[in-house]
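Coming up is one lone chain in structure tokens, specifically the form predicted alone.
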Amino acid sequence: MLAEAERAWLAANADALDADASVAGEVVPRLAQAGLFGLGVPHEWGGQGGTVWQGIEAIADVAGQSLAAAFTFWGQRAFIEYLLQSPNAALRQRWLPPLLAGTQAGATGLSNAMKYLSGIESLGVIATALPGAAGWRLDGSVPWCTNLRPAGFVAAVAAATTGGGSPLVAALAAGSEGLVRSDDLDLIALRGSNTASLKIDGVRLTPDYVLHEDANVFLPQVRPAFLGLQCGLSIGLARAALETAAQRSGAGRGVLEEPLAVQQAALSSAVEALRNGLEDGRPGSRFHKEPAALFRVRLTLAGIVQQSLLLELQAGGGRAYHRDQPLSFARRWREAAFIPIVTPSVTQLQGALAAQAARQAAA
């Protein structure tokens, strides 16, 4: 999917994207120029057609070169998916063209909302209806949000409404009064992903910026695509590690051939399960009806990433520990440390599955 020029640029800048924000501003325009944001987007909305699966494979392709770039890609593509599934056609018409063209950054600020959906935590943003006016006042924060490009962004957030109404999902644009982007978070890796927090202090939300009036309907609807696209990060990272390990497994390391084959088979099986369960990633798919099945695939992929990186280390031997050697393994090791904690984290998914099992046992 990646053209050779984009693949070469990502490979050349992967360490920089991991270490700092010096070239972060180039990622979205380059991915847009390659046409990657339009994969799985209907032709009538300016995309290349197909299903969300093409988007997942594209994210995996990018993740094999740079997880920071792929993480940015995920944020952009997830926000595009929210627009595609939103009943707000005017908002979709306004924002899709610049998002697909890469002139606008889209951020998925719904990590907290996905934890809310699983009963893990409360929503961090509150919407208060404005008296005598159409709209709401928003207050709260989003602790983690990726692809908050300093030059401009639009971010999705979910907000609990006062008075007992349904929570809503909104799009907030940079420059809105009361919306403050923090400095980039001080991460150990992925520092070129424009990841920061948002402080929301009295932001006025008008109905034309509402993605959906009921988060309890919208979040389960978009969760298969949200998690499916996120799985592209694990798939790409595992593929890269296994390919590198296979290339280096000679010279007395033939003992690694069997565990490499086991992980490659496990990865192929997990990818097939993801594709079959996701279908087109939109309402009606198996994962929409059975989210626990999607959680299990996500957990399986996270485990495969860890085993794949360990095999890459063992295949590389002492060379992987030398700073005077290519540092791709060290970068991937740091990238792999992110996979278990990206929301919903491995621990959160395990907790959700355990809670479901307990409910079924009690029924």
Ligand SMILES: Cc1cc2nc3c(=O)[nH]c(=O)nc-3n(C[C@H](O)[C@H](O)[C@H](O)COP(=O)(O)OP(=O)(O)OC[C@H]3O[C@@H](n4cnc5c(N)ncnc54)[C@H](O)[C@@H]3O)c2cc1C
The other form holds:
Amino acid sequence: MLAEAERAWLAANADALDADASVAGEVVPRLAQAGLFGLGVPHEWGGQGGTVWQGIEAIADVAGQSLAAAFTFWGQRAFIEYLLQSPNAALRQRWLPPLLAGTQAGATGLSNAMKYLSGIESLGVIATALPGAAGWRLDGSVPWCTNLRPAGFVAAVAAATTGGGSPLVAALAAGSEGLVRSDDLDLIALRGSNTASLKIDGVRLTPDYVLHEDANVFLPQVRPAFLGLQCGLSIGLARAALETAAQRSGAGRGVLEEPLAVQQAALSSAVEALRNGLEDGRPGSRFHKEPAALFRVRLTLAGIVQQSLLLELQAGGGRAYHRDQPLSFARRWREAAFIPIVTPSVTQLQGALAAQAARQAAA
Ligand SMILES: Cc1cc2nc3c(=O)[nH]c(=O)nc-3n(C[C@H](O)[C@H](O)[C@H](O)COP(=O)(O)OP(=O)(O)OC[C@H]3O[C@@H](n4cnc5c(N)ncnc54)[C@H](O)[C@@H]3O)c2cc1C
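For the form predicted together with this ligand instead of the form predicted alone, what are the coordinates?
Below is the entire complex, every chain and molecule, led by the chain shown above.
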């Protein structure tokens, strides 16, 4: 799926993408040139067809080389998915071509909204209807958002509406008056992912930029694809770590063979469960009807990533601890620290499953 040229570029630039923003601007155009954003996008909308699964596999492939690039890919592809599932056909027609071509960056600032959906926090953006005009005034902030290219971006955010209406999901374009991107956040890894915060101070939102008028409908609808694409990060990291561990096991490290086989088998069955539950990723799939099953796969994958990294460390031994050895362990260790905290986080999902179990026990 990932051509040799892109794989080589990602491998050569993975440390830079982790450490700084020097090559951050190249990621989206390169992935677009490789045709990766159109995977799972219907032909009639300029994609290569197939299902969201092809997108997940491509993200996994990229994650095996660089998690910063893969998470950037996720932001772009998730935004494309919002357009595919949005009832706003005009917005889709306007933004899909440049997003697929990689001339426009798509970002998803919906962690807050996903936490809102789980009842963890309230929405950080407020939409106030404009008196006597169609549209809203938006105020608030998005504390985290990846793929905010300084050269331009469009970002999805959810906003609570004043007056008791449903919260909406909007697309905010760079350059809108009142929209301010911060400097890149000072992160311990993934520093080449164009991750920053957004300040929203009186941004005017017109109906043509609304992805969906009801976040309570749209968020559960897009969640399987949102989360499924994110699982690509774990799959790619785990595969890479297990492969490296397997290459370095063998003589004197025979005790690692069994745990390696256990993690490889666990990974294969989690991947299968994800693929089967997602079906085509569109409304009606098993994960739409049964989100807890998807949460369990995400949790299983997060556990496999941790175990795989440990095996990579154990197989690499002291060499893995050296900065001057050609091993990717230290970077992958930092990259893997992202997996439990990316929304929906491991603790959030454990909480959601515990609440569901308590409800079932009480019923
Ligand atoms: C490199 C990077 C890139 C990111 N990019 C994006 C992006 O593009 N878009 C985006 O929207 N977000 C992004 N985020 C944010 C990310 O998805 C998480 O939302 C964020 O890291 C967790 O938020 P927090 O630390 O503010 O959690 P807090 O709210 O401070 O919570 C701390 C932890 O407790 C958990 N928690 C809180 N309340 C509960 C509860 N009631 N039950 C169970 N668990 C709970 C949280 O999930 C979290 O794990 C990014 C983060 C990083 C590090």
